[in-house]
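A lone chain, given as structure tokens: the form predicted alone.
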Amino acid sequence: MAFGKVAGSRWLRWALPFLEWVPSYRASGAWHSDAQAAVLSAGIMLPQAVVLARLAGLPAQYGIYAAFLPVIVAALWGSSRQLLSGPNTALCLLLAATVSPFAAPGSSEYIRYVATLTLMVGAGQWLLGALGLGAILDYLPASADLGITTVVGVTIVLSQTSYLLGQTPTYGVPAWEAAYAAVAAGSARIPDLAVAAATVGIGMLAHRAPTLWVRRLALLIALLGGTALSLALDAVYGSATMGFLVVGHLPVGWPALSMPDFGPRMLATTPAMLPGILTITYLGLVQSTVIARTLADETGQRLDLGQEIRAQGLANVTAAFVSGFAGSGSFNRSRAHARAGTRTQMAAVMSAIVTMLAATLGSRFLAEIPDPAMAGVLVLVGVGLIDWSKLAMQWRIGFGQAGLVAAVVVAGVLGGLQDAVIVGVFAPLVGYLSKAARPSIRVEKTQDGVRVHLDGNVFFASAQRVAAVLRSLGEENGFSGRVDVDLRDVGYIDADGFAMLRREQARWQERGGTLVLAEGVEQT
């Protein structure tokens, strides 16, 4: 009976891990300095969400009910404490990059596309977590890792050349193509440029402020500047004349239910998106740990990460079905959440909330939004997400750093995203099995014949190496005398590798030769 409550009590901590904190909370003494990091991560959160949402292709309040049910999920079944979620910059290019062939960006099609790419984004991130399968996270290697963090802000900044300009935006096309051919037809609506330098300019200038609530709420200050400028133009010369395009209305309220589409045409699509599905699983759960990583090694945490990603994923099937879309931690939003003073996941659910009435208060000024006002907010966050510090201690470091950081950013630039997660993830294992395929092999000649003693591993990718070495030695003397193999430097032998050696030795006998291994190896 004590071994099934035991059990039992262990299986509900796993489902449900808010009932260890949430119970106790009152008495935490917390609340007040979690409402305080809430109040100040919402003024983050909304106008994130809003343009972010735009980027991923999809209407305005998608983001507004992304930052909401999502992030209350994310932060209840997950461990740390400072890490908030919500709407993700690079995903969201993902997304976009991802459905937009097979649909219309903000089309019903288009949003039914997207719900179904979530669910199937947080289902494996949840089964990847389930399984312990955390580890593959570890791939990424940091320069990788910025090289994409480079590109997303590269990446950022020309998408949004058409709104600048005051054209009609390119779908379907790399971001250059479309930046090129936004500025090869030379032209350009100087009301809008006007009101995007505006909220550049407000921006930058709030961002180097002496008030530290003022940098941190930089990007909100930005977009009501240029939506400042946006209505007083308007007033001034008549909104016939200006023309601003804008967000328009915003039906903000409880999140609809959303249903992801499962139907012939998205089967038959899937294995078309299916690159972008595991790009988007992958980058997602990889910057959210890397954060919450980050944040518990700072405060001293003890964190969770089987616990991090399934909450991850379970944020991500939520968002399917509440009308939102597939999202991550976010650093920016995580550091300033963390340094508002939060202490417990409380902090995130009041964000939430709090990001949401703003949201329903304040959606008759959000409709009133100018195109370009957002597209000068997110040219702040793609200069933002480039930290050239970090790219100059790349290229001091070496050039197979900087050569790392390089190819992410040619490959991402000219082919998407998932061509620069794919270079970040493959380049450095074929460069570590490129090295690690050449162990050290050191031929000695011995009173009683030949000694060759090897350093390193011998395994698939070093194996026919070492073949071609004891080859050698056999044709040189006609595969007589004896050969000592000494193994004792061996880090391990792999199948492949136990094999090759079964065969060469198999080779001297048939020639009359001995060929010796030494013991000492662990095969793994």
Contents of the next structure:
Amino acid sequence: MAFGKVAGSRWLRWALPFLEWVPSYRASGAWHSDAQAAVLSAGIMLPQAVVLARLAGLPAQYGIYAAFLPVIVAALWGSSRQLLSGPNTALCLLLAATVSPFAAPGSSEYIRYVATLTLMVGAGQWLLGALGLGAILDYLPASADLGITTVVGVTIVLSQTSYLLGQTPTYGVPAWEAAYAAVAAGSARIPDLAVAAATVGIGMLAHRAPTLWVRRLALLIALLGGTALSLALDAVYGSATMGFLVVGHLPVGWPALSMPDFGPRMLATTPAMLPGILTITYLGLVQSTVIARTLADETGQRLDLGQEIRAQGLANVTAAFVSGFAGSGSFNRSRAHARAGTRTQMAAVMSAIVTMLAATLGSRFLAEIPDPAMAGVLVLVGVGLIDWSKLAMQWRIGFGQAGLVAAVVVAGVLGGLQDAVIVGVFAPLVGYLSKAARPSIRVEKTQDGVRVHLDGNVFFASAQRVAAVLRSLGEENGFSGRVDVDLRDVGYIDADGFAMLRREQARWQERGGTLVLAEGVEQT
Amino acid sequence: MRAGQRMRPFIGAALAWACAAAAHAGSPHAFRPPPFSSMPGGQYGALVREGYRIFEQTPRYAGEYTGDALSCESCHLDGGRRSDAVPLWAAFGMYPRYQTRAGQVISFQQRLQQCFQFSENGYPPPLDSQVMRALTAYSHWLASGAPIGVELPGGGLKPVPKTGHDPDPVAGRRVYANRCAVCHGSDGHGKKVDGQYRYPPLWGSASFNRGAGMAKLPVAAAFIKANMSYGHADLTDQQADDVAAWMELQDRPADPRKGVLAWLLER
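Having seen the form predicted alone, I'd like the form predicted together with the partner chain now, please.
So here's everything in the complex, that chain up top.
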């Protein structure tokens, strides 16, 4: 416990929060269950790391690197004991959509763009956490989140269509258009279709298996099954006859240092990528915090959200330098990770190490994973994201809820994930505004005139409504006599509302009447 | 730049250069690819350079798709410039072309995929992969100014004329021991210097597979006749045939077009 005294310092605990639990980790006895969970989580992580890199437009080894050091950093610096970070479906789609207009996916330039963007995302997230602005993450209602997840699922399935059919994918068009083009081309390679179908089939069977660990590792089993089938076909017919495109020998090992690029070309394109960068920054944190909260609720852990946000930022800054890419907490992984008996963050650290080791030792096998098997796994991931029962529930809750989800889904599928996030954040705001813009207005006759009682907010959105009532009152009695406007129950007046009231007051004065603003507003 | 990465016997290189220059001088219509010094800048130039790197050191820069120790440069000499060693400048303008092996018209990129499947004993890079983009750009640059759809003198390989005698692998074995083993090793597995192949393997598990063009006797004979031994291409037609026949008898990875079944049946 030599650390005890130093760790006592508040500043040090803020900078290196893990000092609080790491020194006493050995004594805590969590090692055994953490290690067990780590192995299972690595089995879930490995196939995702490979296929999600593809989704982000990067070579497969980048997925493995993104699942290594950044995950360790997020775990050590994070507050949640069970959150498992790493590559994330939604962020991968956003990355690809943001960078691919400026560089060809997989090119060295693309990779540099991704590193730069990841650094910006990480720095932005860390700043949000350090400034204590985590509250803005609550602005995304659960139903919008549901819509976004659905969009991600649909987009993933659509984006894999060309791989399922064994065609070269089309870039730079929305996923539905690429899928349509692939289907309309009317050509499919039978071996690819067969392997894809087998992968999906095996995955679905494994997902319904009676044994728990089989269900948990369904994706890994599907990937193994699809690859085994392609190897069998290769063996029987010859690999050049089958012509599967495969992952290839991955140069995995200690991650290569990557350098974000702030050259003139990069700076020139940054403004155009900014909406994408902001969306990734925001959505990454929203997902991480939602998951961390849900898990903390289940275990009764007290969560430091600010610390969690800073940790996510730190993880992404790390990713930018170690050949990774922007990631966040992942729901399916964290859930399985927690259920497997994770007790501390050390499980995530070990899981990342096991993932890396498995990728290195199994690189001979990884090399043989064919495109259609990866596409099959992504289809399973995508379909798994679409939660039909929750969607149906929205419909039963009410038209407004269902409408929001539908708007997010339509925007996302047609315009891309970024549009879905924008609609998801702003549509509820508009809904809220339109409610708030209807203050209740009660008009009462009193002995010395009329009394107008306002209850609600007088601000830019409601000012016209209030003005109309006051004016019609004036027109009724020719702006004579006295009107008392009772502002006691007004919660909030902004500059627009105030200006409106003064305008109406002036109008009455001009015409010989009196309009008195009572309570809360100074009179001049 | 290349000399720094891969050292080569200086005299051999000088001689080769002299021979190539002489060959060029001999045929007035010989195409001259742009010199290295004129490599362009900008994004295109960066891609060309990347393609050149991959071409010179394929296992290092396109390791994902490479399954042996050979680089494109091992056979396409001088960075794909050397006449009568399947130069890229002559190949680029001939695509798309009909290929009997594939039974269809294939693009240049599809041809490159075959190089990886057979000569590199690896995996085909996807058409939209970076390796493919870079190699295509490099070939495109080497062929700057070359006519399209025209067979250029010095392109491909010059077939070895019929000698009237069958190729004799036993005689070839002697030729190999006398003329080739110094560089390619008595076991044909090449020679490494500082962990890197300086002389590429002609057979064995680190060489091209049975589906490669070089695995065909006439192709190998034509290559050897025009280019080997390195810098001293002075074998007779018969010796080239013989040593190619000896090479063909050696073990190498199986033809990936044939499955295990076909391979077993052949045995």
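Residue numbers count along the first chain shown, from 1. These numbers come from a predicted model, not from an experiment.
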- Rigid-part agreement of V423 with D455 between these two forms: no
